[in-house]
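Coming up is one lone chain in structure tokens, specifically the form predicted alone.
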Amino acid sequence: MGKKEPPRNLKQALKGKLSRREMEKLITSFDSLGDIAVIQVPKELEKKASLIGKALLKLNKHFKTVCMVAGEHKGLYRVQPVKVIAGKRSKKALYKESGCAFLVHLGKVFFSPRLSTERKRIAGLIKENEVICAFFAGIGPFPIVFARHSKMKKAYAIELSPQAFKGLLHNISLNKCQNIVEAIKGDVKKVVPKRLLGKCDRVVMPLPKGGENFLCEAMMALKPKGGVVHFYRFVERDRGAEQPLREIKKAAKELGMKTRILRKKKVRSFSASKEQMVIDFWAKRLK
């Protein structure tokens, strides 16, 4: 009798131990951060989350924690809850991206793996001495990220939340780049007009919603001469980027600048109508 193969992915070792039914809204995608994986698990199979919690344990050998996403981004900060469903009791991952390292409290402060690839794409665009902001900048994954692989002369990361500020000034001394990325606390609206009014070459806004209430701050931010802005917004599926197209000429028109669009491109789904977006957007104030 032939050794019985291992399960390949998460249908099959589940099987046998879910329904069809349930089998059928099992979701087997997931994120990696570190040695923690999170799930979302379907309200229908809440019940069985320790199962496919443990399943996933026993797939992937590296990790040591699963998590479930326990309800959506909520309150000022965008904190998404998760709940530790098996393996160790932990919601501290050391997450790796691009050659550097993040320290991630989960539950406690917004972060997306998912923008891995948009990171390194802006790092490849930057340009020699190159002055950026990060706005809602988080644990820092923008700037720090563009420390490692541009050769831009400073970053300005401003973040608003207690908790993820204190992860952003532990990553910037993590992956050693305090000299050119500058964390700085408090509010986008306060701190652009204060400090930092036409200092950037460009300016970053991964915040895909109510990131376009940043917009006049993003084109303020910029240098006389002209920068650039990478604008994130979820939008509706059947409609593009209708919505967003409208509101940067609504914010050019309020400040007296001319813009060019320079790519517009979906960065990932998000739900069954909806998918997050990037604008990359040339501004400059008219003479």
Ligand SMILES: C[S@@+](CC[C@H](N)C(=O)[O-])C[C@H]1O[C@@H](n2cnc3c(N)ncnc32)[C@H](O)[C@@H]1O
Second form
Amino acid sequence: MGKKEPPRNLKQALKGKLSRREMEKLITSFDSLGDIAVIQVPKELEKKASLIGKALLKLNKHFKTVCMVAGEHKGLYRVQPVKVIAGKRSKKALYKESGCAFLVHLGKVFFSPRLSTERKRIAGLIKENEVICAFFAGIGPFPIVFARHSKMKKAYAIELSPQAFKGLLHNISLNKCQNIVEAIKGDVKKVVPKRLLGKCDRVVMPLPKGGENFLCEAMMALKPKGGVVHFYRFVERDRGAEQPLREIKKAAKELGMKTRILRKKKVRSFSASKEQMVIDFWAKRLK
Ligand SMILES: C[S@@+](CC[C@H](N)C(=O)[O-])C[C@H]1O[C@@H](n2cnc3c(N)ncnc32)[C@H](O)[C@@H]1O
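Now that the form predicted alone has been shown, please provide the structure of the form predicted together with the named molecule.
Okay, now the whole complex, with that chain kicking things off.
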């Protein structure tokens, strides 16, 4: 008699353990953060969460922990609650991306591996000796990937959350880029006027919910010769870039600046009706 083939995916691993209806609801994709997997478990399957987690552990031997998403990103610090459903009860992951390492304390700070392509894309646009400002820096993925993959002169990384700021400092030293990434603790609204007016060639603003309220600060941080802003925003799928373009125009008018749109691009789907976009634009003060 032939040996039973081991399951090759989550559906196969859960065959006979979930009903047909449950199987239809099962979400098989997950995020990998080092040895932690983070998976969405639909409400109807919550009682089976531990079963799903254990199946995922068995299937992917490099995972030590499986967490389930336990709510939306919340509050000013954009933290998403997660719950351990199988394996070691740890929420601290060592995540690697583009040759950089990040310590991520899940459930305490924002982090998304899904923006890795964006970080590499922007790093590729940075010219030698540019000064960058990373607004909403979190635990540092944008400025740290820039430090490794560009010839920038320096990046200022601004973060408000005490937990994320601690992670940012840790990750800067973990990646040995203290000489070019300077972490600044505080609110972008206060830090820019106090320390960064007219100092930067490029500003990255990865706060897709609410980032529009910081467009003036982004443009104020640009050098007098002008510079580039990368503006992330959730938009209604059927309205595309309409709203962010209007917001850029309004902020530029307020500050007396001229702008030129360089690129508008979908970053990822967010929900049935919304997607995340990035608008790259150039801006300079009018004479
Ligand atoms: C969506 S997260 C992005 C974090 C990081 N850039 C990343 O991609 O992983 C936004 C971050 O901005 C921080 N934040 C929110 N409002 C802020 C403000 N006014 N000034 C500075 N940081 C802020 C939050 O604490 C959070 O860590």
